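Single chain ahead, by itself, as structure tokens, in the form predicted alone.
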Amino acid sequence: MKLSDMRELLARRDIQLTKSLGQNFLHDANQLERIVAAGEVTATDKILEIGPGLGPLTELLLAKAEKVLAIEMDGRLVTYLRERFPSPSENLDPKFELLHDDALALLKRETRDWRDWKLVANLPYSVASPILVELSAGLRAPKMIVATLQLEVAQRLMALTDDDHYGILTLLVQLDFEPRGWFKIPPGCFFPSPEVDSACVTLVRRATPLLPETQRDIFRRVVKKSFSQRRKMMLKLLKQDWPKEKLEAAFVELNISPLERAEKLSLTQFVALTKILSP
């Protein structure tokens, strides 16, 4: 779908895009192909697409995947997508399934197992981070995530220890996913052009979980408390929620300085600290 086609379609249907929904539609054919290639989409893949918009990525995914499930919040776009990609009327499992729903709300209320799925999507920028945190957590997470989002969010997802972008989002997602790569997408590839740079990231689910399900809540508490005041010593912050003696012993065991700030600790160290602090 060319930019001229996109403009004409939106004008003909009198669709005014909504900034609060993060509606910046990717139209550049080369970038769309790069996203599909990053997802290594094959004929046996089931793909989850969040925020399909006018469907340019959907079209490419349908040409390669076994099944595409798209979630779109905007009812005007849902009407158009159902016209563009009609499902069979027979009682068959459709190759394309479209849900009119708030994706973040759906992920929170449903316990669907995504382990055999891949997420390949141009995520709405306004909710990209909470969607990724919700979708990437635990045993139900998809086997691969390929997502276009704000460059700043992409940098946080890809960050390493002691990086300026390293923080809560980094750790919550990397607990279950290994970052594999990313590439920038210029603003001019979108309509309307966003005021921020964009990037597409690729993350692959870890073959072996770093923590059991029973310890994940502790991990989240430790990470969030440690970064709650980024410039403060994390030991002092953690003492608000855990006994001083237990924390100090844990820091000695893990060879962590009591003066250390959270940004200096690796994912491995946060995992080890979680195991010690778990009941």
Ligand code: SAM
The other form holds:
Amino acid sequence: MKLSDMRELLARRDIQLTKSLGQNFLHDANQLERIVAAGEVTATDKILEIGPGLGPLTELLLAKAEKVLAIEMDGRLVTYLRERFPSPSENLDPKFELLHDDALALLKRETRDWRDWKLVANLPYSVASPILVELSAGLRAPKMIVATLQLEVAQRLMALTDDDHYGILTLLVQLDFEPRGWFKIPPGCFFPSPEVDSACVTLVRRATPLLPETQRDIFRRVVKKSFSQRRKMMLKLLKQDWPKEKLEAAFVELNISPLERAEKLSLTQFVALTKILSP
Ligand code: SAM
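Switch from the form predicted alone to the form predicted in complex with this ligand and print that structure.
Every component of the complex follows; first up is the chain already shown.
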């Protein structure tokens, strides 16, 4: 959909875009193609799209995938999308399924098994991080995530130990996903242009989980506590919640200095520490 078509469509349907819903629509054909290519979408793929908007990405996904399930919160866009991509009513397993819902609420409410799915989406920026944390956590996560979001969030998802962007989001998502790559998308590719820079990231689910389900809650608690005050020594912070002797022994066993700050510890070290602190 060209920019002129998009403007004309919005004007004809009298749709005023809502900033709080992150309604910056992607109209650049090259960038849309790059997103689909990053998802390596084939005819056997099931795709989850969060925030289809006016459907420019949906159209490309439907042309390649076996199935697309889209979740859109704005009822005006849902009405338009149902007209644009009608499902024959007799078709019991339609290629395109559209849910009118808040995707974050739905993901929290319904613990679906997404293991056979890929997320390919230009996410609403304000809820992109909680959506990714919700979707990527646990053993039912999708096999691949291709998400367009705010550049700063992309940098956190891709960060390595000791990077400025390395932190809670990095570790919570990288526990189950390996970062594969990313590219910037200039603001002018969206209508209206967002005030922040954007990027599309690709993450691939790890073949073997690093932790069993039972230890994931401890991992989240250790990571959150360790980064609760970035400049403080993490041992001191952890002592607020775990017994001193157990922690000191764990730091000795893992050869971590008691003076270390959380940003210096790798994912592997956080995983090892979780295993020791787990009952
Ligand atoms: N995919 C479209 C595109 O690339 O042009 C639109 C992307 S736009 C950045 C984000 C979309 O997410 C909007 O259509 C917005 O209405 C929708 N949205 C916002 N919050 C949502 C939520 N919590 N759940 C589902 N959709 C949401």
